[in-house]
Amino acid sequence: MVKNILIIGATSAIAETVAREYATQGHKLYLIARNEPRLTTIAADLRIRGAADVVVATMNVSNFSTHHSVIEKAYVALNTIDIVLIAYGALPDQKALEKSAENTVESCNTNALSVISFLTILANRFEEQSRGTIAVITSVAGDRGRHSNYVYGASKAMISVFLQGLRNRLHHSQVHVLDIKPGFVDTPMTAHIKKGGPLWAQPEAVAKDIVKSIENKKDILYTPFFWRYIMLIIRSIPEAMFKRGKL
């Protein structure tokens, strides 16, 4: 059966990893992200994969006041949505937020709140039609707040558990949300910090893990998997001690 797929953020190196994922399965793909010209290169590439159809539309995430307009296209070009995966963000300077409050807004803007205005709206719209998955990439930065990364891992902590609240509302209309946390992966957001090491996961890897988790209707995927119980351990760290660490 030919499915209906949205993903938002369709530039980012998983998204256009799980997007080849599903284009090889022959479903359609409406693709939506900020530049333009690699949006069409990552479509024409698509369709060569044997996706079913490929659009594409362009937008800036923070103008909230397209979001509404936006997620209406998509529903007017594919019908219906089976699946939409949100898979954008920003990897901030943690240092340079701490110097701006201007700065540190602007960037929940994007991390967070930007995304939970895709989320309302979404969820109306998938509890008429009773059915579907909402999909997002969060991070496990967002599971205890670190020195070195806060903002950001507030801001992947917010959506964390406004997903916790929508599973439960959407349960009942048969909706599968699904928390999707990567750890380190060798994507252009992370080409500063040095890699090695087996914590680093490849793009395809994490790609596979969220294709197969949608399709078992998980609630929370922890990619690679052995994130779970590195994650399990620092937030088990009592905060007198965790205070005086590093990390």
Contents of the next structure:
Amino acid sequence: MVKNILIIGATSAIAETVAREYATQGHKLYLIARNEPRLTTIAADLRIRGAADVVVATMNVSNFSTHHSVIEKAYVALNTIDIVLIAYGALPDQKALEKSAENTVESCNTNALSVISFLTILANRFEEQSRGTIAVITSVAGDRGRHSNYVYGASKAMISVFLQGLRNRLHHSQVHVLDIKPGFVDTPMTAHIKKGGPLWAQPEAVAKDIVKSIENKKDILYTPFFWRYIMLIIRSIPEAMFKRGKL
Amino acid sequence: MRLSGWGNYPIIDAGSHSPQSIIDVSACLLNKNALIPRGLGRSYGDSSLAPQILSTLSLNHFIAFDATTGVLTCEAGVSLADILSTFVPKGWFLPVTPGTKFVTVGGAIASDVHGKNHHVDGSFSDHVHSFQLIIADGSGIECSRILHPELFHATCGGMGLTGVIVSATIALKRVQSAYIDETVIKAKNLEEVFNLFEEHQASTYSVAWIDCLSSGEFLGRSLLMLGEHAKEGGLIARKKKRLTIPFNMPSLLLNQYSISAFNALYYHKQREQVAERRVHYDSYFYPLDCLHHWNRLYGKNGFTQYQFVLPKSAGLEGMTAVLKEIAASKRGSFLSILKAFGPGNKNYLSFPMEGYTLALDFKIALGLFDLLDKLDSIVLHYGGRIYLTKDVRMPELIFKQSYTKWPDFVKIRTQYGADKQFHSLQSSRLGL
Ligand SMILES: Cc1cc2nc3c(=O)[nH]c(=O)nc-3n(C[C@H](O)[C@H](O)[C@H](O)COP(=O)(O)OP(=O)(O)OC[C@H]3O[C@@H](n4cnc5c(N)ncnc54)[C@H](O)[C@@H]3O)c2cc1C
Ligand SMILES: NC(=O)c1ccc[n+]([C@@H]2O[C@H](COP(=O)([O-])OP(=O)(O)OC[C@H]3O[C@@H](n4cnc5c(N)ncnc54)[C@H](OP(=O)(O)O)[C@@H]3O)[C@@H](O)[C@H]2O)c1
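Okay, that's the form predicted alone, but what's the structure of the form predicted together with its partner chain?
Let us now look at the entire complex, which starts with that chain.
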């Protein structure tokens, strides 16, 4: 059966890899992102890989007033949505944010509040259709506030908690809610960080995990799997000790 | 970041740029000093090494595909593996493929790679209709045999020294099956395998594995492997699980005795004179791809592949001279591959010419380069040359005496400002 899949933040490296998996399986894709030329390139590629159809729409997610109409348009094109994946996010420069309340709020707007806005609109739609999967990429960074990136971490944590509640609510309507928590992934977002070593994953591996977890209706995905254990340890370090470190 | 070619020698520290789109490539060239394009780094030596590299791996999109003619346009960072897994199920195959599918389209053009069908189908660039090249000043030039033909012929086989190929249009080939009907024939020495190559000229694919440590009347004993696309078997692009070599192996594991034992076993494994079987394309073309990082088998000092071609006129005599030198050195090569080439093409620096090519792997060790220098002079004496994409040590003089069109290549490089923008460790060594 051909599925209708909506991706918000479709130019993200992780999202694009997920889209390729679905295209190869012959599904229909509706892609939203802000960079139009890249979106066009990605759409042509996905069609050749076997997508039943690819529709694109451009928007800036910080433009909250357009959220309703953007989702409305997607529903007009797709009629029903089987899977929505919210993938966008930006890794801010923590040090710079510390000097600017304005930029800190702006970062939270992008990484947290805009996602909450989309989720609020989508939740009602999914509740109505009584089926489907809502999947959001958060991060292991949301599992514990850290010296080096707590603004980003707090935004991701906000979504994760929101998703927990939403999962409870939508469970009664047979809607699946998936929280995706990647560890370190080799994508443009992390281009400036020195890479290598066993902790770094390729987007392909993460995408495979995401597709599988959507199929298996998993609640929370740590990807690659070992991050579940790493974060278990990091969460269990006593605050008194943690605050002395510089993680 | 730490970078090396497939041979893990040399290993250098380099800055890396990863443009996310074709437009980004231009911006990158305008802002940066000299650099060299790099695909999947499957060239063995220092062709894709420089203090600054431009990685094409994010340029990995298909752009257009004509399902009736099999003509594909894609970005240059698309890998051959990606093309196969996407198009084999639709009944299309690569027109030419090297012995690994983990190379990019850009890399395949820049090295003008050849496959087991060179004697009938030529090399990779012979199936390229056109490509877009971003030159030193950041502008894009469409190149084909009609548009900027001289730049086309300089770029195919030009080792990234004319500009960055960002997209290409290539012709895929129709197949009815993902399987290959393979015939393996034993040859007890070099003369026998040469005769077999001649005899089986009409075979689409042919290549011989050769035991380079045997000597005397068995000098050059080999297994000739012929192949034809099967008519049945289905079109599944099978994805095999890959095994990984997790770290560099102690290089002592590969020595004269282990290699000689392996070669003897391999040769005698097949009892019959002629054996036939049907195999999936993945095991036929890419037997080593299922062993991820197999280059680590050679240990932390790395290895090199010495691949040369001798023109037909050199015949048995030339190849015998080289093999004798190697057998005497007792430096075994695990993998030695012999192949007959058809006529070469018009590209300035492409490797193939009508004759025979031999590829040998050697681990980097004291005295190795002296041996290779000796081999160079034999190759040069018989009018042959050495494959740039495998090379890591060829002296400038040998290069200039064997690649006789190099002055024309340099002229085109200068004409397009490439001499100021594109340099690899190899190009500096070769005086390009
Ligand atoms: C196991 C194995 C088997 C092989 N078998 C064969 C074989 O049978 N036949 C054969 O011909 N070769 C063979 N090769 C060699 C391989 O096909 C070539 O080295 C190929 O060029 C590697 O492609 P790459 O994408 O890894 O390029 P890289 O190694 O990254 O680069 C190779 C060269 O291409 C240039 N280049 C790369 N991308 C671009 C671009 N977009 N624009 C301009 N220049 C570019 C680089 O500057 C460099 O000079 C083999 C290699 C391995 C490891
Ligand atoms: N990479 C990692 O190590 C890692 C780890 C944990 C979690 N994550 C999360 O994974 C998700 C995907 O990231 P990625 O790794 O794939 O990185 P990426 O390729 O850089 O993708 C980030 C995406 O977010 C988009 N974006 C950022 N701000 C936006 C805005 N205001 N409006 C619209 N789009 C915006 C970007 O769009 P443009 O292309 O237009 O800029 C881009 O498509 C993100 O939510 C990230 O937080 C990543």
